[in-house]
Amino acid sequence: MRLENKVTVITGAGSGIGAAIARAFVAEGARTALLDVNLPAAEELAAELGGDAAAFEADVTELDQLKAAADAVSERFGGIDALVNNAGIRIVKSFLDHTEEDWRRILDVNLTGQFLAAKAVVPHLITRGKGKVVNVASIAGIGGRPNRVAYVAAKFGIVGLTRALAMDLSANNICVNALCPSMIASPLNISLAEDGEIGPQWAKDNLARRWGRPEDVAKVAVFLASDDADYVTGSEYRVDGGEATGLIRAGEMTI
């Protein structure tokens, strides 16, 4: 098992991609802390996963809560080896309809939240002498998307944060990488994936010719949190079925 005896912290672990990562980590032998602002959701998942998982309440916009949670995780499991910065939200509005409150809320949760979680957890990784940080970004962090101005700005920021952290933490033997998923049938997108018209159309927009699953992202997260990725840092991993590789026009490819 690739994460045997590793202690991992996942933010936004109560549902969606975060929950899939938690399941994959526990299956690979990790003792996993499920951090979420929705504590009941995290507790329900922890009960499902058993003794190798524990739920902790934390709002990623509040450094004091994150520090308290990190200390509690370290005390319970004897240290921390990896952080997955997954918590995030999305607002879909045109630029003119985006309010200042929308902008600040998205950046506070999606970008500042990752900075604060790293501030809380990285000292524990340094104590360990080695560690991994996996930041969940998006293909919206490598290319524009319509009606998501704040979301795109935050995700581009995560890619930049990842590269800068990788440089700053290299002397501490900590690897930092980003995941850039697209078209994942998670709770944020499930209504589109299951739509009889839109779902099949969007499935043709990537080379895999299907919607991604949260488990697809989780598998790459396992690799990046494991010792197999000791020579991988400062990189972005697209989990997008090849969507960002190039434009596919109608009629150019058939399956």
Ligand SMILES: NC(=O)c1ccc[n+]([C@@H]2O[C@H](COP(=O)([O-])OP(=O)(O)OC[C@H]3O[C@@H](n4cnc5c(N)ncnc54)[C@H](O)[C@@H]3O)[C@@H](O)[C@H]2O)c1
Contents of the next structure:
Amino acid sequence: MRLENKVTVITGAGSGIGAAIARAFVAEGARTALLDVNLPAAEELAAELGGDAAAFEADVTELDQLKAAADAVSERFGGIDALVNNAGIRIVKSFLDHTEEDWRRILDVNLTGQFLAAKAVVPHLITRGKGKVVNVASIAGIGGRPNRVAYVAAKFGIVGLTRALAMDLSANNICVNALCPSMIASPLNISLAEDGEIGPQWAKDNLARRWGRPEDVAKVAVFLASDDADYVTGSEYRVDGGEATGLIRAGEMTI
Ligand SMILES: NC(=O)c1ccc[n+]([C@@H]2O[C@H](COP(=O)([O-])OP(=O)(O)OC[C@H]3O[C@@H](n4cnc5c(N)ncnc54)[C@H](O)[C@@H]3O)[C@@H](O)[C@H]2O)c1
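Please supply the corresponding structure for the form predicted together with this ligand (the preceding block corresponds to the form predicted alone).
Next comes the full complex, this chain leading.
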């Protein structure tokens, strides 16, 4: 069990990738706090996972809520060893249709939310003398994507936050890394995965020739939260079936 005796905190754990990470962490022996703005969703999953999981309500844009949740987790499970910054939202529309409100909301939840959750949880990791922070970015954090100006800017910001935080927390023995998933068939985009035309078409856009699953991301999160990753920090891990590996021109590969 790779996370035995570890206490982990996952934001946005009530759905999709966060829920898969929570399942994998508990299976690997971690006691896991499921933070979500959607408390009923987190509670339902906690009930399924049993005594090693507990749900806490927290909006990642609210530092007070995050601090209260982190303190409650630490009290309940006895300290904290790892934070997974996973909560995120997406707005898909052209630049011309993006409003100032859209931009601020995406930056607030997706980027500032990770900074604030780190502010709330890192002091607990420092107390431990060791820790792991895993920030869920995206391949939209290493390359542009159409109709997602705010989302792409936030995800690039997460990669920058990850590298800078890795430096600042190195003296505290805390490793900070980013996960960059591609198209994962989570509730966020299940309608695309299940679309008769787009689903099979987009499945061909990567070297694994299928859509990613939340479990694919969870497996890498387990590694990055574990002691196996003690010599890994400031890195981005793509979980994209090789999609962002390089340019393939039409007709160069037949699949
Ligand atoms: N699904 C994909 O293809 C994909 C690809 C790359 C990156 N990602 C990233 O993975 C992360 C999880 O995405 P998902 O597909 O599982 O989405 P999801 O919509 O299935 O789950 C997101 C969870 O975050 C929670 N949440 C939203 N706003 C919150 C807030 N302000 N405070 C606390 N919790 C909040 C939601 O309640 C939900 O439980 C996001 O950061 C997303 O950008 C997803």
